[in-house]
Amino acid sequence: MKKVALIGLGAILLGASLTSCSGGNKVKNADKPLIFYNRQPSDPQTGDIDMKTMNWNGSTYYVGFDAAGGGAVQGKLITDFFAEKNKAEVDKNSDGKIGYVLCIGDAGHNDSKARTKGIREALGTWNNKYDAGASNTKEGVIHCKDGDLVVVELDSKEMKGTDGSTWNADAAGNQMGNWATQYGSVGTNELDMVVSNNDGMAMGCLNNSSFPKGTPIFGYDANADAVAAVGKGDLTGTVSQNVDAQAAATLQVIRNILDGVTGDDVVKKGITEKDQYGNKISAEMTYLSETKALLAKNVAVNKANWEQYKEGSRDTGIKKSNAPEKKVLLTVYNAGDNFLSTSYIPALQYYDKLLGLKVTYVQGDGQSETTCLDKFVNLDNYDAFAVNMVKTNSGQDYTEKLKF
């Protein structure tokens, strides 16, 4: 049986069931469950977790995935690929080097930083810098079946759209055209690999007409189109952050608190142990009490196992319950984000009904926090809140509104 790792759990939780805002004793907004998901409250420069926000009340949690672990999983996915190849298969111009380019999603996002670091550490190019640009890396080494090759990061770039949005697939596609001309031409043929902080940007690169066919390319997220591309052999690999486990856990923690569950059971019932309705998430999750974070495990996806992650797969451990209906207001930082719109939100919409939660979804533009905050209103009408911020240091903008 899978277990949650409870590391010093000692959070003070509400001792009694929260009464619905629609009847009985009215619960103050400041005392209602507040779950941050997908974008962890943190300093975009240092990566330090914003514990002032996370300690807003005893019912504040973060649900996501192990970002640092995910970066390592993506790095190992890449090195495992090369370990099964002979040098002549992967070194296009036989110069003894593997030259790669890197699509960086958001320079101020913890997940993006973790993936950039994980990739560079695995390839030996990590030079204690997250910044874009080959000058911030060093030469590395990668192991093949018949010996070692030097690894160099030819270039890397944060993919911002013309509208300022990050993780931008169109920007990645356009940049791929530039990289193909600069490094992938017949004369130089230095471009041996493309790596991306997410699937959206990887698919943007892959779909560019100049993409050098047959070049290994790695993404992250296990979006439906990316998994299908892995199955076809177009995308070499991706990483599943167990989006269904994250989505179900986001709602399950809310369900538990509203049902009066307390103590360790808030992050266990319906997650690693069956709840009163018989629900239990199948994927492995870990709870870190010092940051109040419930994290899903990452899994590498390649040609050998891609069918397990095809579109439409849902966690059969979550069944329909007879839980009393509660109302939740949920923000989505960017309506145009590929991962959220095609994977995360559909998963939430599948599980919300099963868990008896009537969720109102409001979406931002991925640029300005006000596009979410302006819709974070009528708070008295809801029993709980789930927040996906535009900027990771905006947590206190939401708790400020909950004071009233």
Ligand code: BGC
The other form holds:
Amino acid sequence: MKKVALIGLGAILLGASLTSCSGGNKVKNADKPLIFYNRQPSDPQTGDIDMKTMNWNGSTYYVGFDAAGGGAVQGKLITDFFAEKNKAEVDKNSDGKIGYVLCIGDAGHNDSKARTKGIREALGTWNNKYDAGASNTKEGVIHCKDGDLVVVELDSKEMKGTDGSTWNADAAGNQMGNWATQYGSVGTNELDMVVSNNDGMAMGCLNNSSFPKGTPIFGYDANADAVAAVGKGDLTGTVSQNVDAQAAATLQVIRNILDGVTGDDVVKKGITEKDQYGNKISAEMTYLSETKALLAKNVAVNKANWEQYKEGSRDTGIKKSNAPEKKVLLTVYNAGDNFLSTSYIPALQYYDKLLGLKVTYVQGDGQSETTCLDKFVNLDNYDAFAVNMVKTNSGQDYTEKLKF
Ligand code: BGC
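For comparison with the form predicted alone, produce the structure of the form predicted in complex with this ligand.
Up next: the whole complex, starting with the chain shown before.
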């Protein structure tokens, strides 16, 4: 894929118009920066990127992380774990098979799809389907130190709460109870591993009293509680999607555009090179011009490196700026989402002050878009918008509101 290339002429023109507007002219809402983050505008079924929304104006971007790459990192984390074990250590009932269960986050979310695929590909169970259920998988193989074992996905489930919210940790915990009965030592004793599309659900499983102690279990996100659990040896591994780099980049792109930065520099300044205030994100970021997506890297976290990912390690490359204060309205799809509430928002709240951005945080319930849209109001009062949609195909509901 083509990396940093031309950003549309629109961005250049808009940058110029924002600069000239600092003289007192009012910028139309339709011309203000619009950054989607964490939930990429896309078709929930196919995963195709919603380019109509992404091309809303020259200052529309997505900031996230390399979802497909992350799925592969999670898959490798798991296969690396088995590569260091003897068969007898991991195959509980010595039937020559590794049986695993999978917690799916949100079937319509690109991150969730990428992880399901990455896990199944690494284990050889991928059968060209993202859907939940063993019937959508095939038998795979895994390499151990002393030979190979067959791999079977015993079951998988999209974890929806009773309220309809996705990535639901409680639903995962309850399901873990069922799986333990069905496939654990009181059942067929074929459950050798638990894999989850995120840490919230993995911790839900781990904290369920019937979780078969000592069973390898893998999550994703490197939330503080999950990293601590890796340190204690309870969670086998997780993946960092580099939340600090993402949060800082979401705000930095806004800062750049509002400062009148134009062209490629919008996705470079303060990101891959120093901006006028001397700021630069330390982690590696990649820009994909064809989808207008600025992406952070993923890193596998396990017993060997967990200490580097402990709570509170912030990016020292971002320091205080003397930039004029600007106002941002930012939506969060679900106030109850583990990753957003314990990792992403605290990071945003740390960097917003440093970048001179006064951010108004509004949060939805994770099920109905209107819980966010109803708070996406008084738009004239803001200089820029950052949006985290409930449904990834709701982009136009937000851009419609910006027309006025
Ligand atoms: C995270 C999940 C989170 C979701 C919310 C994903 O990138 O890994 O934990 O629930 O974003 O959109």
